[in-house]
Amino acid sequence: MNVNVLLEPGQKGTCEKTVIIIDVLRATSSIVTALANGASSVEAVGSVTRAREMKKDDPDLVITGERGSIRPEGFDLGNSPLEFTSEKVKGKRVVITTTNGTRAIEKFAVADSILLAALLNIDAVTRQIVDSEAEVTVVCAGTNGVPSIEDVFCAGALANGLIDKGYVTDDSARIALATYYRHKEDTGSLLKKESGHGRYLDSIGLGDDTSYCAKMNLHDLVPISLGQRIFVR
């Protein structure tokens, strides 16, 4: 069984059925929070102006998102996990627009398979993929075409939990497995002080996000995506 990694979504690779999608600061930890706290599903979109044209049509739907971090004009909530409270996500449908994330859940919705980790959940997600035994890709988002670091080190995360399974990695989970293997016993540190767009979010007054973020399994669920629509089993 082979575990594949794309530290970046443009990057050239082998691309298995089963694909997961990392984007730690901060897509897939603000869908596991939502769903964590009672959403009844969560859409992710390409554009502000679906997400806009959807609540028109649905003024009960909350829309969240950012681009440059910032939340949109006339959005409901941004892109903080933080402010996806089961007092403003539980039993809605959540619709989300970010700059790197949602579009990597987009270019990958071909796969036959797309599950979504972060810090939050990664053994949970460990768990599903060792009891599926399937062969799978894991794709960091990245910000704007480049690799993040907190991405590569949840999929060494990943990688570590499979590899003690039988799993073979490529050079790519190699590399994210040494970056694990350097940072595992500070995470706070890796997201405040290492990662750039950590240390961007703290800059403009979000440093709480990369605190939240950097926890480890705060959340036993894994997050499905079948072509928009992202839910929990």
Second form
2 protein chains.
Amino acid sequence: MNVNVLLEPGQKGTCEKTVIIIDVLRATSSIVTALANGASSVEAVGSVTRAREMKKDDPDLVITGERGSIRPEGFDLGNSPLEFTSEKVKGKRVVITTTNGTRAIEKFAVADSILLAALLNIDAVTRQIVDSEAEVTVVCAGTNGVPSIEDVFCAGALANGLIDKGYVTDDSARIALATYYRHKEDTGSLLKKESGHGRYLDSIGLGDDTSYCAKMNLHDLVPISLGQRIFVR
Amino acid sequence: MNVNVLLEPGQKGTCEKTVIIIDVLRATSSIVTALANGASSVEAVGSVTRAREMKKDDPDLVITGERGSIRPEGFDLGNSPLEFTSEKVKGKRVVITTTNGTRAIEKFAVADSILLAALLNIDAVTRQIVDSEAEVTVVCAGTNGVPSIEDVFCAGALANGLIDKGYVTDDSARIALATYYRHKEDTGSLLKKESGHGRYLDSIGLGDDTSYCAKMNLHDLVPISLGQRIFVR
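Shown: the form predicted alone; wanted: the form predicted together with another copy of the chain:
Full assembly next; the chain just shown is listed first.
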């Protein structure tokens, strides 16, 4: 089986039937957390306007997300995974719109199957891929079309688990693997010092988010995107 | 000072005034070798047709290059650095057209200064940048729009030398740096086993090229592109 990696969503490359989207800071970390805390589903939408329209039609929706890392006016929550508590999301339909992560999910919506990964759930995602023996393309969401080292690291962690099971990798997966090996002993430093977006989040007072998103395998679940909605299977 | 890296030429990013183009397999390795062996200049052109027209106008030109790694009909040399011997190129004007490397050079022709790097001359390039205190963008030529691990490794070797002198790096440079650290002890394996393009060259009988291109710092020179031509300053 093959595992190919796109170091950012615009990179050329083969797109396999199963696509893994990674946006460690913070979209996929937030979605994993929302589902872990009991949200019934999460819907990723491309625009702030769309999220507001949906809320107008259904006031029970929890609309969440960011633009420039900040919560848009009238939104129930921002894009901080720490806001997605059981109290706020349990049993609710959550809508999320973010700059990079949700756009990557929309871009690859043609895939047969889309799974979402973050450091918080990378072992669960790896196990599910191995069990299904799927050919996979891993898409690092990056930041405005530029690779983010924390997403590439997460792709490397996944590639590492798959190579152990006999998967064959392309050059980009091997670059991701090198990034994983260099930083696997200290994901806190990776997100707070190496990552440009992590340093930015720290600088605007969101350091608790980077600390949380650096945790490996806090949640044993795999979000899967079906149609417009993301569930835990 | 900043050092930014584009892991492939299509990646978004700031373009500084000084651009370093890297195509280890094989364009920049061949250009470095041609100049080391006494070529008076090397001209990178985008098409096979253009090279043939130039040869018609000036039969003393040595026209060289590849399409699909193979020498086009009527060309004097292919794109194997081992063909660029003193006997063939000393005192001559060389024209080269390759699939990825020369196209990357053409794409970034707007930069104030373009330097060419390969593993063969990476220390000389690093020294020249440090001496000039230039802000730099490093462009990995890649293969058909996809990152090549050997180019990213070479960018990492350069970033490593610049960080030592106080340069500040972006996420992509740090990804390149991780690739450099993982493979710096064995560039032969990097080019022959890790690199997809290296494995392909080996498979079509060009293994001597990959062995040669894996040599670090065989040549102490920096090719600089001025107008259409590449010289040693």
